[in-house]
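Have a look below at one chain only, the form predicted alone, in C-alpha cells format.
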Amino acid sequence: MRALVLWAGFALVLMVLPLIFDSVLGVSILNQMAIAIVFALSYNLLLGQGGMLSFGHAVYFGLGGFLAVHAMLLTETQTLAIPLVLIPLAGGLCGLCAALFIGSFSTGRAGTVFAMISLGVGELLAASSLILVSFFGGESGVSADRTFAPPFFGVDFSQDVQVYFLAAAWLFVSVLGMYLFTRTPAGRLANAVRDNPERARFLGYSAGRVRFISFAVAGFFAGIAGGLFAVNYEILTAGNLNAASSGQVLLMAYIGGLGVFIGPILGAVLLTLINSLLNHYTTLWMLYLGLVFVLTVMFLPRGLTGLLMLHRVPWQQGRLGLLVRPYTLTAIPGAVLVLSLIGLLELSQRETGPFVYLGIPFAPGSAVSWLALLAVAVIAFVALRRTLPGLRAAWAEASAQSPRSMHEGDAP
C-alpha cells in the first residue's frame, strides 16, 4: 500500500505541474525535464546500477530520436499512419536494437576498456551523422511536423501542454519500468557485478551477460527519451549524438547521485533549470556548471542525494534540530563567498560599460570595484572557516547512534 500511495502521488504531481507552471516557458521547461529524467535514469542503469562508465550513451538517445523523426515523416507523407503516442516507443526499439548490437562486443569488458569502447562508438556515430546524410540529414539534421499524426482522442498535440501530458505519461511508464527492473534478479545481479564481479563469477553468474542485459535495457529507455525529444522539438541534429550530450547525462546522474534511484531525477531537474534559465543571465553558465561538477566530485562523491542520505541517522534519532543553527551560521558566509566569487567572474568578462550585480553598480575598469568584491570574498572565507569546527562538532553529536540503536543494529 505504501508503494501504491507513492506511485499514485508521483502520477498526481505530474498531472498538476502544468497547472502550477502554466506559462509557455514553464511548460517548455517541464517538457525538457521529463526528457532529461528518462535519459538520466537510463544512464543510471549503466553506471549507478551496473558500474559501466559510458562516454557514448547519447548514441542510443540520438538514434532513437532520429528514427522517431523519420517515423513522423512517414506519417507526414501519408506513407504510414503512426499515432504520435507510439513514436517514443519506436525510438525505444531503435535504441534497444543499437544497444543489443553494440553491447554484444562491449559488455564483455569493464572499467577503462568499456569506457574507451563507448567513447569510440560515440565518436564514430557522431562522425557518421555528417556522412550518412540520407538518415541523419547532415549538418541541418532532420525535422518533421508532429501535427500530421492522427489525432489521439481528438488531441492533435499542436500545443506544448498537450505534448507535456504525452511526455509525462511516458515518463511515468519509464520510471516505473526502470524501478521494477532494479528489483528483478537481473537488476540485483547488476549491483553484485558492479561491486564484486569476481565473486559473482565464482557463484556461477556471467558478469558479461548481466552487463549485457543492463546495457540493453538502458539503451531502450534512452531511445524512449530520444523519441520524446523528437516529439517535443520536431528536429534532430548531429549534436544529439556527440560527446557533449553524453557528458551532459553524465553530469545529471553524477551530480544528482549515482546508485540511488531518485538521484538522477534530482540531477536532471537541476541541470535542466541551469540550462534553461541560467544561460539567459550570463555567458559563463557552462563554467558554473563545470565548477558544480568538480565540487561535487571533490566534496560530495555520492551526489546531492548522498548528502541527503547522510541525514538519515540524525532524523531517526530526532536530532536534526541540532544542525539548524550550525547550518545557518555556515550557510550565510558560504553564500556570501559564492556570490562574491561569481561577481568577480562576471566582472572579469565585462570589458566596458556599467555592470549591475545584485542591484549594486560596478565598473569593470575601476580598482575599487575589484577590491570591494575581493575584500568581501576574503572576509566571507575567513568567517566560513571559523564556523566549520562548530559544524563538525554538531554533526558528530547529531549523527552519533544511541547505545540502544547500536544494540538493535547488532542483533541478528
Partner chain sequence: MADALIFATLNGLVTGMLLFMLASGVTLIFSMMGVLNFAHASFYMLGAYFAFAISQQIGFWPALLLAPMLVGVLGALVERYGLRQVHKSGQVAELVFTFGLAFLIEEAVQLFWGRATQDFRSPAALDFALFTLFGQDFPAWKGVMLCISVSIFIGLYFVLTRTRTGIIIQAAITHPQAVANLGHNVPRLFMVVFGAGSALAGLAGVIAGPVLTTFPGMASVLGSIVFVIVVIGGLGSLTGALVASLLIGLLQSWAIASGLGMADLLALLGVSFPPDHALRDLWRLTLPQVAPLLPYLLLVLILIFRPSGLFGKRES
Given for the second form:
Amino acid sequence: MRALVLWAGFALVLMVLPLIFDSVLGVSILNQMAIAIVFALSYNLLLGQGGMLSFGHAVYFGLGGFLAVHAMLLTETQTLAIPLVLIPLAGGLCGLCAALFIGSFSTGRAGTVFAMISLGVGELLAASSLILVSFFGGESGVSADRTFAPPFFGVDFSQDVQVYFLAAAWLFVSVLGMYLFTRTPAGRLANAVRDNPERARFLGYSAGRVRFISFAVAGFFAGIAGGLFAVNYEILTAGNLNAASSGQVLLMAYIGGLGVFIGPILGAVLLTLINSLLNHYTTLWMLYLGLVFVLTVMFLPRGLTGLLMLHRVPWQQGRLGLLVRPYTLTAIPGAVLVLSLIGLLELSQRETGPFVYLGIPFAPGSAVSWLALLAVAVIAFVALRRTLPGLRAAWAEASAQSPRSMHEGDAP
Amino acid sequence: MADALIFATLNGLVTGMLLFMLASGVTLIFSMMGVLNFAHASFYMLGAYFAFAISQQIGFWPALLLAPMLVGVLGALVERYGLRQVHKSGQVAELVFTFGLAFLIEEAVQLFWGRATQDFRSPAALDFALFTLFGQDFPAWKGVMLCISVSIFIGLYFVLTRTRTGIIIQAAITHPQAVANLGHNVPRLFMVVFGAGSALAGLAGVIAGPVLTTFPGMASVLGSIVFVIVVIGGLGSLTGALVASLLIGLLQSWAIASGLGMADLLALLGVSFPPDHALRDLWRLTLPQVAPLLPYLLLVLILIFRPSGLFGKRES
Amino acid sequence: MHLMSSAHRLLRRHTTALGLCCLLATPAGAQEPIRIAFIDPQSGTFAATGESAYKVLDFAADYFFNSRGGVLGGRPLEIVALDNKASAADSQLQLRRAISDGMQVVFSGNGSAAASALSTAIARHNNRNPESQVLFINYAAVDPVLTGADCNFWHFRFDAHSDMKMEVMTDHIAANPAIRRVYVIGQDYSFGKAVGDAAIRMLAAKRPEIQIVGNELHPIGQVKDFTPYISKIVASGADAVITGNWGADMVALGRGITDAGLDVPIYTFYAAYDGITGTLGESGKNRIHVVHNDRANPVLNDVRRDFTLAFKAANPALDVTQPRLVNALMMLVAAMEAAGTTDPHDVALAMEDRRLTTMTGEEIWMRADDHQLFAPLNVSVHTNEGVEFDSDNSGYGLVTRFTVPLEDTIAESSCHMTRPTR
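Follow the form predicted alone with the form predicted in complex with the partner chain, if you could.
The next block holds the full complex; its first chain is the one shown before.
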C-alpha cells in the first residue's frame, strides 16, 4: 500500500513538473533529466547492483539512439510508419541485442577484466563510428524529424512539452521496470554475486550467467534512454557513444550513490542541472565537477544518498536535533571557505575588467583582491578546524548505541 | 618501400619505448597495489607541462631532471592522501578515483596553462639531423629519446633484480602479507613505488612533450593505449609490458606505412562490390585508417581468449 | 532549480525597475538591449577558439555600435556567450535557453557538426513556433552543404565554404610551375574527406599533369605521433602538401614536416592564431600558406588598424582572429536598421542581396539564393617579415600574398530554398 502511494506520488510529480518549469529552457532541462535518469539507473544495474564497473556503457545508449534515429528516418521517408511513442522501445531492443552479443563474452569475469573489456569495446565502437559513415553519419551524425510520425491521439510532438510527456511516461515505465527487476530472483542474485561470488557459486548459481542477465537488462534500458535522446534532440552524433559520454554516466551514478535505488536518480538530476546551468556562470565548471567527483569518491563512497542514509540511525533514535547546532557551526566556515576558494579560482581566470563576485567587485591583477580572498579563506579554514571536532563528537553521540548496523537500503 | 619500412621500424621503436616508460609504471603499481591507475597518463602530461614551465625559467636540461622529480613527489602525495583513503572502499572505488583524478588533472592543466598548444621545444643544441636516410632526416632528439628510454629499461631491470629494494618489491607483488610480517613498511613501499612510477611517466612526458606537442589532450590520447599494453603484456609482467609496448608501437607504425586496404585484399581475392553497397564503408577501409583501432581489437581478443595476457601469470 | 529561477526572475524584475528609473533620467542608451546569443564552445578542448571569437564579437559590438549610440534608435547590443561544448545536443539546449530569454539572433560556427545540428534545429523550431523565431548567423562552419543541399532560409554563412577556398588554393598551386607532385592529407571525417576530394578534383581540372602522390586520412585528434605519416610524405617525393587539419592535428603535422627537414609549402585553412602561430614559429616560416577571407597584414586602412590596436589594448593575450565576425555583425545591424525591427523574418529578408563595405574597406555581398556571403579571398603566408600585427605575440603573423576579388569567388548556387510564408 505504501509502495503504491509512493509510485502514484512519483507519477504525480512527473505530471506537475512541466507546469512549474514552463519556460522553453525549463522543459528542455526536464527532458534532458528524464533521459539522464533512465541512463543512470541502467548503469546502476551494472555497477551498483551487479558489481560490474563499465567504462563503455554509452555504447548501448548510442547504438539504441542511432537505431531510433534511423527508425524515425524510415518514417520520414515514408518507408514505414512507426508511431513516435514506440521509438524508444526500438532503441531499447537495439541496446538489448548489442548487450546480448557483447555480454556473451565479457560477463564471464567481473572486476578489472570486465572493466578493461568494456573500455576496449567502447573505444572500438567510438573509433569505428567515425569510419562507418553510412550508419553513424560521421562527425555530423544522423538527424531525423520527429513530426513526420503519425499523430498519437492528435498529438504531433512538434512541441517540447509534448515530448516531455512521452519521455515522462517512458521514464515512469523504465524506473518501475528496473525497480521490479531488482526485486526478481535474478536481481537479488546479482547483489549476491556482487558481494560474494564464491558463495553464490556454492549455492549453485553461475556468477557469469547472473551477470549476463543484469548486463542485458542494463543494455536494454540504456537503449531506451538513447531512443528518448533521439526523440528529444532529433539527432545523434559520434559524441553520444564515446568515452566522455560513458564517463558522464559513471559520474552521475557515483555522485548520486551506488547500490541505493534512488541514488542514480539524484545524481542524474544534479548533474543535469550542473551541466546545463553551471556553465552559464563559469568556464571552470568542469574543474568544479571534477573536484566534487574526486572528493565524493574519497569521502562519500556511497555518494550523496549514502550521506543522507547515514542520518537514518540518528533519525530513528530521535537524535537528529543533536546535530543541528554543530552542523550550522560547521556549515558557516565551510561555506565561506568554499566560496572564497571559488572566488580565488575565478579571479585567476579574469584578465581585465572588474570581476563582480557575490556582489563585491574585485580587480584582477590587484594584490588587494587576492590577499583579501586569501585571508578570508585562511580564517575560514582555521575556524573549520576548530568546529569539526564538535561535529564529530555530536555524530558519535547521535549514532551511538545503535542496535542495528547500517544495511543496504534499496527502497525507492 | 624499403626506406619507408626502415623509418617505420625506427619510429615504431621510439614510440614503443616511450609507451614502455608509461606501461612499466602502470604494471608495477598494479601488481603491487591492485590498482589500475587511470591517471598515469595524466602524470605524463604533467611532466611535459612542468618541464615546459621550468625550461622557460632556467633551461631545458635542469627541467629534464626537476620535472620528473616534481611529478614523482606529486604522485607520492596522491598515493598517501588520496588513494590510501579510498583503499578502504575497495577496488572499484580505487579505479574510479584514478579515473576522476585524470579528469581533474586535465582541467587543472587548462586552468594554469590555458587550452592552447604550448610552444615546448627540445634544446636548440640538439636541433640537427642525427643521420639522413633516403632523403629523410632522423632528428637527434629522437635518438636521445631512444637512449633515455632504453637506459630506463636497463636501470629498472637492474634495480628490480639486483638490489635489495627491488627484491622486496618483487616479494611484495606476490606476497604483500608475508613482506609486512617480515617487518617491512608496506604502505611506505607502496608510496615509493607509486611516486617512482609517476616520476617515470613524468620523464616520458618531458622527452615526448617537444615531439608529440604539449596540449591538454595529450594524456587522453595516450591514456587508454597504456592499459591496452599492460593487459596485452600480462598484468604485473615487466617483460610483457616491454614486448607489448614494442608490438603496439611497431604495429601502428607499420600499418600506417603499408597503406594497404580492404580494396587491395578484395582485388587479391577477385571479389568486387558495387560502390553503393550497404557495407561500402567496410570495403573501403585502409590499414592506416584502422591503425588506432588495432590495439583495442587486440585487447578485446586477448581478454576473451587469454585473460592473463601474453606473459602474465594471473588474471587480476 | 526552482530557487534559481525565482531568483532569476527577481533579478530581472529588479533590473527592469532599474532600467525604468534610468530611462527617466537619461533617455538615450538605456533602452532595452538587443541580445544576441553566441553559441560556441567556451569550455573543453575547443574552448580556445570559441573564447577568442566571443571576445572579438563582444568588443566589436561596443566599439562600433554601443559607443556610438546603439542600434534602432539607441538600443545597445549585448552579446551573451552560451557554452555548447562543441556538442550537437548542448547546442540545442543553449538554443532553448536563448529562446527562453527572448533572443532572436544566434551566432555560431565552431565545428561543422554543431553548426549543422543548430541550423537544422533552428529551421525546425521556426517552423513549429512561428511566434518565437530565431536567425542563425554562421560565422565559421565551412561544410558546403550548409548553403547547398541542406540550406534553409534562417541560416546565413559569413565564411567562404571549403570548396570556394579550395578553388583559390588550387588556382594558386596551379600557377606555380615548381609544384608537380602534391600530397593530400586530412583528418578522417566529413570535412577532411571533402577537402581531399575537392583538391584532387580541382587540380585534375586545372593542371592535369600534377601528380597526386598521396591521399591520406588519419584519425581525428587520436594521432600521438605524426612521424610515420611524414615518412610517407618524404618517401613520395611530394613538393607541396594540402591539408584541412586544424587544432592540435595541424600543429603536430606542421612541426613534423619541418622537423623531418622537408622543405615544401603546406597549403591549409586553419594554421594560425590560438597558439598555433606561436608553436609553429620559425619552423613554419614561408612554408605555411593559409587561404582565408581576412587580410591581417599588410593592414589596408586606419579603421582596421585602430580597431585591432584597441582590441589588443583591451585583450593583450588575444588577437583579432576572425574579423568576419565583425562583418557579420555589421551586416546584421545594417539589415535591422533597414527593416526597422529585430523581427528575424524581416531582418532575414533585409539581409538578402545586401552589399556592405567592411572595416578593411573591402566589399562583401550576401547572395539571396543560398545565403552565402562572397568576399575577396586571400592566400597568406606565415612569416615574420612585414608583419604589423603578429599573432600569439610571437613576432610571426600572416602576410597576404595573393588576392582573388569577390567576383571571381562566385560559384553557382545549388540551394533550393523554401521560403516561409507569412
